[in-house]
Structure formats: structure tokens, C-alpha cells
Amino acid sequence: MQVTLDGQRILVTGANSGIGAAVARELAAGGARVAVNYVAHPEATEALLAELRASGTDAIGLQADVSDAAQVAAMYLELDRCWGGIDTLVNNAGIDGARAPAWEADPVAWQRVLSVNLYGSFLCARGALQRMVPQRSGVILNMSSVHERIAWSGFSAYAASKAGLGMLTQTLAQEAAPFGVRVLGLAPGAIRTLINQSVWSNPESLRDLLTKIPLGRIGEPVEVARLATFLVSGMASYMSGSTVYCDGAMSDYPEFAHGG
């Protein structure tokens, strides 16, 4: 079964590293045109764009802080200029913030997590829907987390942002469905990326983490990327309004909140 995205105009936010970069590569392999959004590390973005273009992909880089409404608006205007619009948005940009119990958390840092993860996802979805609704087609995939469902001690802002993203996904799906636009969530579990290298590179912390994953291993970015590619493709044409978990059954273990 071959997933094809021939010519689809796809924006992936936070796409110059980790899961976002893996998603960009898989979408490109499916024949899509890929816009790589980033806010930092332009050298990583240029390396990824060179890789994608070498494979024959029409790829562009778009620098924008997704939590800034003006920058998001400018990003979409550049998409309009380059490609005449958008067919699919993958809302991947996100941060986890510093670990702290709520009573010790810095309010500014706490709000920053919600600004990027939830408000930023809203702003990017809003810009996409302003284009998708008139054309009566499109897909939005919000990258959530197992912590949409599982509490995570020390990371109340992150968990709250992902729980909010789950309901945002459902609401946008309900609003956009009459216009032929699908909205979905994808919730990875523990995935081997640089952002959590301190966990999987430490034998003791990795051993503890694996007790909470029934499949007995952490996931790889490409495993999330393959599922993302399927969800935004026509193969998933009757799916909308739900969050799909890619977590090795980790979400069956809510006691993660006390060990994580």
C-alpha cells in the first residue's frame, strides 16, 4: 500500500529537528512539497532543505515563532507567494519547559509553554483554515503527546497544553468538517530524540522508563512520521476529530505521572 501526496503543499512547524524533521522527510518521500518552519538553528534547517531538495522535493524554509501572531501571518503570506496556499498543516512545534512542581514554577516560563504549544497551534491552524475553508479541502494534524491523557508531575504546563490541544483538535474538526477539512491529533509516547536524550542515554532512567512501555522499547521518530504521513493522506479520508496514539501502549500506564 503506497501513500501518495503528489504535489500537496504541506507546512510542518518546528521541522528542523527531531520528529518534525522525520515528518518532513516522510512527507517528501510521498511526493509532497514541504515547508520547513523553524525558529532557531538555521544551519540545521539549511541542511534539511538541501537533503530534501537533493531528493527532488520542492522545499522551502520559513522562519517564524509560532506564538507570535504577526510572524505566523507573515509566514502564511510567504506560503501564498511561493505556492499559492496550503493543503496540509502539521502543527509540530512545541517545548516542554523546565521541570518544577506547580508551586515552584516560574509563571512566565509556564505561560511560554502554553504560548508555543497551544496558542501557537491555534494561530497556525487559524491561518491554515482561512485558506482551507474557502477551497473546501485540507488537513490539519496537531502533534500532541501521551500527556494529553497522562498527567506528568513537574510539567504541568506541558500536560495542560497537550490536554488543551486535544479539545482544540476536536472543536476545529467539528467546525471545519462541513467544509471538507479534516483535523486530527497524533500523540507520540517516548521517542528517541535529542530533546529527551538525557533519559534514553542514561541506563538507569531508561530502565525505569521502559517499565512503563508495554512494548518494551522507546519509539523512533520515523515511526511517528510514517503514521503522520498516513493520517494526512487520502488513505485516512474518513478520519477526523480524534487523537491517534503512537506510544507502545504507554498510555495504558497512568502511574507514569509518579515515575517520569
Ligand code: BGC
Second form
Amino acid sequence: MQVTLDGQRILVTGANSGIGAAVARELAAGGARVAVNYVAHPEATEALLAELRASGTDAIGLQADVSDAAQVAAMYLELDRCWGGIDTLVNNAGIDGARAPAWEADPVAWQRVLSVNLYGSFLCARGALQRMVPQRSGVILNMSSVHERIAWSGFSAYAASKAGLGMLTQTLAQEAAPFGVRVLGLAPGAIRTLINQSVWSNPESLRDLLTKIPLGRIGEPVEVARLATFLVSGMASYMSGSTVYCDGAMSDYPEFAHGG
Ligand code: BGC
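Now that you have shown the form predicted alone, what about the form predicted in complex with this ligand?
Complete assembly follows, chain above in first position.
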């Protein structure tokens, strides 16, 4: 079985670190053109672009805060100018926010998590669908989390945003299906990235985390990236409207309530 993405124009949001960067690398290895969206750390973006270009990929960097409608609109205009449109969007940009029970949470910080993870995904999906629906083809992959389905004490905004993303996936899939556009979710569990470094780099918290993961280890970004590549490819042509879990069976433990 060969997954090929020959020349597909793919935008990955939040692509200059973590799972996003791993996804950008795998998509490039599959033959796609990759647009690396980022909001901070231009030097990390430049390094990734240089790496992708060195292996022959047509890669561009696009700076935009996904939660800002004007910046998202400008990002799509730039994509139109460079590549004449888009074939696939990976809505990956996300933040987890500061850990706090709801009664101690800062409302502005809470809302910011929703703005990036849910509203930002909507804005980017909207821009993508405005192009995919008329061309009668396209794929949107929303990067969710096991917390789409299981609660996470201290992170109510994050869990609510991912639960919302699950329903956004289903509804957009229903709207776009008649136009040949697929919309899917991918829900990673605990993956070795910066977002949870404080957990996996501390032996005690890592031990506690591993009790929640039946496979007995945390995942690597490339393991999520390979699945993402498959899901956006033609190999998954009959999949739409659902969220696929990539979590070492972590979501088998719905009582996971004390967080990382
Ligand atoms: C979070 C990680 C966490 C994992 C499992 C992910 O969505 O970003 O920080 O370790 O869920 O709880």
C-alpha cells in the first residue's frame, strides 16, 4: 500500500512545532506541497522550511493568528497567490491554557483557548471550504484530542474546545459531503511534544501518566503524523465525519480525571 499525495496543496496550521511539524514532514515525504502556518517563532519556521525544501518539497511559510478572521483571510489570499488554492487543510493549531479549576480560571485565558482551538479551526475551515466546495474536492482534518471524549480536571476550556471540535467535524462533514469534500478528526492521546513536556520529563508524573495508557508508553509525533497522512490521502476516500483516536487506548480510561 502506497500513500501518495502528489502535488496536493496542503495547509497545516501551527506547523512549526510538535505534532504540526511532524505532520508537515510526513505530508512532504508523501509528495505534497506544504504551507506552514505559524504565529510565533519565525526561526523555527525557517528551519523547517529549509529542511522541507532541501528534500525537494515546495514549502511556504504563512504567519497568521488562526483566531483572527482578517489574518486568516489574508493567509488564504496569499495561498491563492502562491498555489492558486488549497486541496487539504490540517487544522492543527492549538493551546491547552493554564491549569486551573473553573472557579479559579481567568475568563480571558479560558476564552483564548476556545478562540484558538475551536473558533480558529472554524475560521480556517471556512476559508478552505470556500475554495473546496466550488472545486468539488478537498479534505479537512481537525486535530482533536482524547479530551474530545474524556474530561480533564483543570483544563475545562481545552476539553470543551475539543468536544466542540468533534461536533464541528461532524457538521462540516455533513455540509460538505455533497460537494465531494471530506472532513475528519484525529484525536491524539499523550504525545511527546512541548505542550506536555513538564509531564513526560518528570519521572513521577510520567509514571502516573503511564498508568492511564494501556500501551504503556507515550506516543511519538510521527505516529500521529503517519495516520494524518493516511487520512488526508485517497486511501481514506470513504472516511468522513468521524474522529479517529491515536492514543495507545488511553480513551479506554474515562475515569482519567486528574490530568497530567
Ligand atoms: C494534551 C496533553 C495530554 C494529553 C492526554 C492532550 O490533548 O495536549 O497535554 O497529555 O491530551 O491527557
